[in-house]
Amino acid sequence: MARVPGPITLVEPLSGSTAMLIKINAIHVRKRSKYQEIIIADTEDYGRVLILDDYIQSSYHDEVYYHESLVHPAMITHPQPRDVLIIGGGEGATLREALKHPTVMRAVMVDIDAEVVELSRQYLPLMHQEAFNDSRAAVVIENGLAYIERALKAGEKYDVVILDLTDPYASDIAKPLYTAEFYLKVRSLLREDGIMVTQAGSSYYFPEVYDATLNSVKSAFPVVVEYNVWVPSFGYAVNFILGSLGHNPAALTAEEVDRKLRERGVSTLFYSGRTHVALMHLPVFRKVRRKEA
């Protein structure tokens, strides 16, 4: 661990104009991978962080908010989640969520960066509580795309894919990810009943981004619903679109998902029915345009 010989501090960019000033501890790992940088450092206010391209991906302190969030709507709506698919997630937080559904048979997670993986592995061991480890799961180090075009010729099939990807905004890596093109191979991964969800960045510091991406899951999903949820290492709230064949997670009452939670004996901190319902009805945040006087 390098600790930090005095003070300094994260300029993480939230949009083009604005940014936060974050104070590091100590830095336990930096490096370039072939397609990013990667820190890990230990932070004042959220704990230890993974950071790739300047924009903090996971920390300690708040994690739970993002994971939970993008991973229980989609399982829970679903009535029997086997085989799962995530894109991403290469600090194993979405994979060691997905696995608490014992309805959960397999689950692979892809991720392009094998370093980021590896480094996650030794050093963010509250991130993944060693869900690289289940027998259920596999790990894949290859491009999202070429997985899925790959499965798709081999007849593979998946009740839920989950795409915890870096924003579009952010990276080069994950643009192709949010494409109309790319939303039509996975629902023809799914299977009839199937369901995708994806992180989609910031409505309110990326709309146009945001609103393409909107734009391309409702290309190739008949049922979509957007919803969003704070982060404060992100400093915004983080955007979600889930796109499904058919069931709605808009329809389940908080009665339903604490029923499903305690059948299928899953433990959350920040999830739960009366959640659920209130991330289905907050509208996300755009910029609010008002005319002069």
Ligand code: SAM
The other form holds:
Amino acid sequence: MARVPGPITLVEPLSGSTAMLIKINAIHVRKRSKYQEIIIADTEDYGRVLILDDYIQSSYHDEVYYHESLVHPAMITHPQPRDVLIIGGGEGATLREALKHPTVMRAVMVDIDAEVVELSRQYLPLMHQEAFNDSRAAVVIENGLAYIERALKAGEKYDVVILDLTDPYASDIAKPLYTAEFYLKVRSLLREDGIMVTQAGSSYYFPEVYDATLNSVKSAFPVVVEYNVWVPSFGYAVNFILGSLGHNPAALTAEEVDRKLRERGVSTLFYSGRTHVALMHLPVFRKVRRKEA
Ligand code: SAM
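Now show me the form predicted in complex with S-adenosylmethionine (SAM); what you just gave was the form predicted alone.
In what comes next, the whole complex appears, and the chain from above leads the way.
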């Protein structure tokens, strides 16, 4: 039944030896910024997508699975997240989800690439849904590494830090933000009961990179929780690693999560108390290597 080739076919790499062929019906943007190649296109199966350096970053038809899973476990686990820092997240969907919490007084989104943000504003309205214009939001165009250094010097403090960066194995610009040194800096930026969460790519296709990221988070935080969610347009279960200075998301019951969502008036399409508990209990996917009998 292989009828993929549309007017255009995207070859979406999952690893060096597996890729998905994706039917593209229209390309709205294709340009190289100072940092990466940016494509915004309409696909048959996933709707409109943002692609950076060949990797799908988010797609209209399945981005809620990713962005709600990235944002709400940390935001719900923190009792009163007022100041939130997002590094990456150029299309604005992570900012959109964080701003759903009325506790948030200030949400700073730092992305290295102005063109990703500007093109997302224009071509990806369903992603940001005007989050960039929220009076609580501030968008800063800067390398997240430099921003963290400046914020530390300025004595800034945050309750939740969300790292929504390109994959650690996909782009050199994000790599330094998956290290123990960086996570220790993030820890210094957090208040005493702060929480950090990062997207961590694929533990199945890139186990060494995943384990290095996991160990780096473990070196900076006393409480570390791993979880993951299937994202069809990625072709794999994307991993998240949460580091906390105290509160443990795995300790929350479905009822407690639902109560907090209700109290805060946070509406979601995928995340709920039951989803939270499921996410906290799903094993991390890795290659199962067995000796031939
Ligand atoms: N959802 C995507 C995923 O799962 O891979 C990530 C979304 S977002 C598009 C990734 C963002 O990280 C991009 O907008 C990119 O410009 C930004 N980025 C990469 N390296 C960065 C850095 N060092 N500082 C700030 N932003 C960075």
